[in-house]
Each structure stands twice: as C-alpha cells, then as structure tokens.
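Shown next as structure tokens: one chain only, the form predicted on its own.
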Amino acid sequence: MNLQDSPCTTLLSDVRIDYSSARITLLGVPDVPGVAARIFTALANRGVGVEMIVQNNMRGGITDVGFLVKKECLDNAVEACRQVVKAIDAQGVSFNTEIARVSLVGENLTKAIDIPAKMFSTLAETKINIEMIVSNSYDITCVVAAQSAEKAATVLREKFL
C-alpha cells in the first residue's frame, strides 16, 4: 500500500500539545532484575506518578531509564531518583522541563499502519527532533523541545487534518 493512498489517516480527529510534563532520565543504570522496581517504588512512595516509561537496552550491563512526571512533582521526583541512583550505583540523573508532548489523536490507530511513519517523517522534514515516543490505539505522542511544539502541531495539522 502506498502511504499517500492509505484510507487510515481519516481516523485522526485532533492534534494536541501538553506542556505540563518534565522528562527525567536515570543514566547508567545497572541492567539487572529489580532495578526498575526500586526506581518506581521510590517514586510511588513519594506520591509521584509517571508516564511514558522508556528503558533503552545498552551494552555493557547498563541502561538508561527515562520517563515523564508532572512539572509540579519534579523536585520531589528528582530527589527520589538521586537517592535510588546512589543506592543502585547508577551514573546519574538528568531532567528537562523545556519539553512538550505533541499528540495525534483518533480511534483505532493501531490499524492505521501509515500514521507513525507519516508523523515521524513530517517532524523530521521540519527538523523537529523526537525525544520520546509512546503510542496506543487512541494516540501517538512525541516528546519534543518546548520551543518546537507549536511548529510540530501546525505541520501535523496540515498533514493529517
């Protein structure tokens, strides 16, 4: 099927931007069972909810773990992460508050095989770097630099709506 001819793109109903989150990344985390449980238990014990958890498989027995938290929870989350990093002998914690989530919203998006490719190509053609991606049957969300969010939303609306 040619991507330009796919009928699936008609499933989209909206493009949304959300500036309410910050990204946290734990660097150089030992890639062993139980580490993720320790990280997210520490956050839960402090009442910090997380979204978009991403673990990158890396060589050498270490990995990075990234996720989003609400900006108002950032200080609490970073403190919890710094304590866990010390306890598990990870390399460090980084965070970024200058991000936004840009989402294509619709129904049954898992059936629309062309939408991720078109979304990512559209952002690439516009020189917008994607920092994180998550998808489900109702939306595809990319984390981008906050200063690129409006531009991303504009080009995605032009392409899809």
The other form holds:
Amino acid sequence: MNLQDSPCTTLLSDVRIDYSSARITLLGVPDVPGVAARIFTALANRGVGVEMIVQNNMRGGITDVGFLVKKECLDNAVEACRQVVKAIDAQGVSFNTEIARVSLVGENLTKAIDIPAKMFSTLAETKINIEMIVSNSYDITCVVAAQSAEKAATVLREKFL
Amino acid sequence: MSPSHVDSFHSNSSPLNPSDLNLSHLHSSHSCLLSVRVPATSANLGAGFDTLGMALSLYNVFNVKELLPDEEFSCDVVGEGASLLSDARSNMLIQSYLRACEVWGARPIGFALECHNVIPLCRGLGSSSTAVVAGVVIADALAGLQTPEAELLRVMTTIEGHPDNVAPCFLGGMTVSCWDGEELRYVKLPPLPDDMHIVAAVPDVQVRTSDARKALPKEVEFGDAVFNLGRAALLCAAWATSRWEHLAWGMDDRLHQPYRSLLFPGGDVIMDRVRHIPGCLGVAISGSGPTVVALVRGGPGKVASAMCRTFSEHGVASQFFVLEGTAQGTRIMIPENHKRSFEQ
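Could you please show the structure of the form predicted together with its partner chain, as a counterpart to the form predicted on its own just displayed?
Let us now look at the entire complex, which starts with that chain.
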C-alpha cells in the first residue's frame, strides 16, 4: 500500500508474527555508569544475543532494563541475569515466554510519520496491549501477549495491506 | 538491630568483583538518610501451613529521605501500588513504624518516605510483610535502640498477626516459626544450593483473603492431618540435610492447596503439570495464593515456559519471576556520615 499522505513514498509489504522470543526484565537496577555494560557483558559471555533493549525512565536512582532473548537461550540468560542482579543489588528478575513480536514490514517507514500512530491506534481499538516497541526504516515491531498475536496481525493486515 | 542486618552504602559483599563499579549511590539519592531492602516471602510452604516460609530474591526498597517533625509523614511510591499506597496516613509501613515506637516508648520522629516496590500486591508474596518489617526496623534505627533480633521479630509478628512471612522476611532463608499469640519460637534452616531456582508465576487475579479463608474446611479428616504432619516433618528434615529428592513429597499438602488452587483459573492444572517436569523438585501455592512457586534444580527454562503457557491457556495475564531462596533477609543501609550520627 502506498500512503499518499506521507512526505515520501512508503511501501508496506507484510505483517509478520514471531513467537521465538522471551522477554526478560531486570527490576530496580541502580542508575550508575557501567551497569548496562555489566548486564550485557554477562549475557554475551554466555552466548546470549539480545534484542529490543528498553530502559525505563530513572526515578529515585533506579530503573528497569528489559530486552528480548531467543527462547532456547532462556536458561543461560536467566543464569547470567541472576548473577548480575545479585552483584549490583538490583531488585529482581522477571520474564515472560508467552509473548510474540508482531511486525509491520515495509520500506522507508521512518519517513511516514503517521504509520506508528495508526498502527498503535488500531491495536488499541482492538484492546491489545503493547508491551514493547521498536522501529526502524523497514519495520515497526510491537511485543504483545502471544494469545493476542493472531488478532493483532489480522487487524493490521485489514488496516494497512 | 543486629549488626548483621546493617550495611553502609560503601560496603558490598558481592561475589562478582564489584570493585569495577561505583555502587556508592545504590538505591539512594544523596539526601537519603537510610535505606531498607526487604525480600518477598513465600509462606504456607507446602505442608507447612502457617509455619514454613522462605525469603525470595525479589526486593522492595524503602528510603527515608529526610526527617520531619514528630508524627508528620510524606510518602512517594514508585512501582507496585503507586496509586494505592501513597497516602501516608494509611501506609502500612508508617503504621507499623508508629506501632513499634509506641511499644518501645520511642519518639515518633516523622520522615519523608520513598518506596520502590516490585513485589506484586495481594498475590501471596508477602508484600505487606515487607512494609511491616521495614516500619519496625526504621523505628529501631531512628531511635538508636539496637533492639535484639528476637524482640524485633516479636513486634513484627504482633503487628502482622502471624510469623510465617515476617520471620523469613527479616531473617532471610527458610524459617520454621510458631507463635502462641505472645511468644515466638523460630529456627532458620540452611540455605538452598546455588543452582536451585525458584520460579514464581503471579497471575493477574486477586484472591481476597476472606475468600482464601472461606475456601478452607472448618474441620479436617484425621488421615489428612497425619498426611500433613509427615510431609511437614519430611520437608524440614530434607531442607536441614540437603536431601532435596524429598522436597516433592514435603511440598505436598492436604490442608490448603487442594482448596485454594481452585480459586484462580489454571491453579490446579499448573500444580499438576509443573511437578512432572524434569528438574522440578516441588511446587506450591505461595501464601494464600494465587502465586505458584516451583523449586527447580538446574536450568529453569522448561518449568518457566510451562508456567507461562498454562496461565496463558487459561486466559490469565501473569507476571513471572526467576528467583532464589535468598539466604539474606532485611538489610538496612546507612550512609557512613549518617551511620555515625545514628550511633551517637
């Protein structure tokens, strides 16, 4: 679909679902230099790749750090996080394996300023909660509950394709 | 308060070489007078109804930001309960603080409180106990009383009404505790091994305490009482001697879990499904539910995934945590300059 009202031509080609990831969140991480390096070094040392890293706004000197890992890496990821959380005195580790990435795929997406708003509004109208968001020029990905993924993909296809 | 519970901000006992990281501002802004770090707990563990409880490596952090005139308080809550707990007059920590001051005849110094809550409220993970314990240790610290551990626990139990959350919350690890309404007896069991995980599944369902109580029978069969006596004794003996192969039996129960697992969608299914996964040593309802905890040796991934899937299948949104049965209980951290002033 070409969005004629966008400042340059944007082509939306697909809506994809990916169930292969799990979300991990380190809770109450001290907001001091070196902590993020320590977390992701520990994960890398165990061969765990991460995606969609999100750090919340700091308040009172602490923050939450969330990211996705492949489900097959969950054991290694959890062990790495457990060690780091203990070392830096963070408040805990949470996880969720029942998530899905729902992606709107296309070209020049960063140039189409209205697409994110339309995508999120479409999901909101369907009462689908977005847990994480990442975007670049070729896709906008929302992490949603696995149970909602098919429904999310359906309404996005109806809206955009 | 026992020196074993008191740290300065400049000390750190981390086994992972913390020297490369400046942790001097940990959980505290520069103006923080003291910070209390308090663990979640899983009580009513298995056959140990009202008796056995375990501290978990999920912590609420309470900061005393500044002192205020006597009996004057402010409260800022970040995280769980932010919209419910910010009224200082009804905040359980402040109520516990005032109660402890009254018991000990201490001056009720007011303070500005900042709460960083990550323990879900009303889900069976001892969130309210963290407030009770923190309120009592803050009263002790601000008054400079250095109250013995047993007296602190007695006051905490009096406020809470039962000991099986506050005892592990304050002492850490797994505790066996008995309370006759006046006197408290307790024993702390040895820590779990490093490769033991506790996976906690917290469904987004509130089970009212009154419903959890109503679900229990008023009388129990003699055979069920004998069943639980044997299991509770086995659980304690297994824990004390590291005979972890007996945990599954020790976590079995006929007094509360069969009734309370029916109070939330997927409760009975998750208990049955998870216990059969290799590596799972035992599964139990935490507190009065609806949280379910599984003790897992080795990688927790399969148990974690099964718990997520089960609640998802029953249409219940949930939070999940991978924790350890922390040996460390409540810690009060005082900056060096304030530590000296509290000791004077």
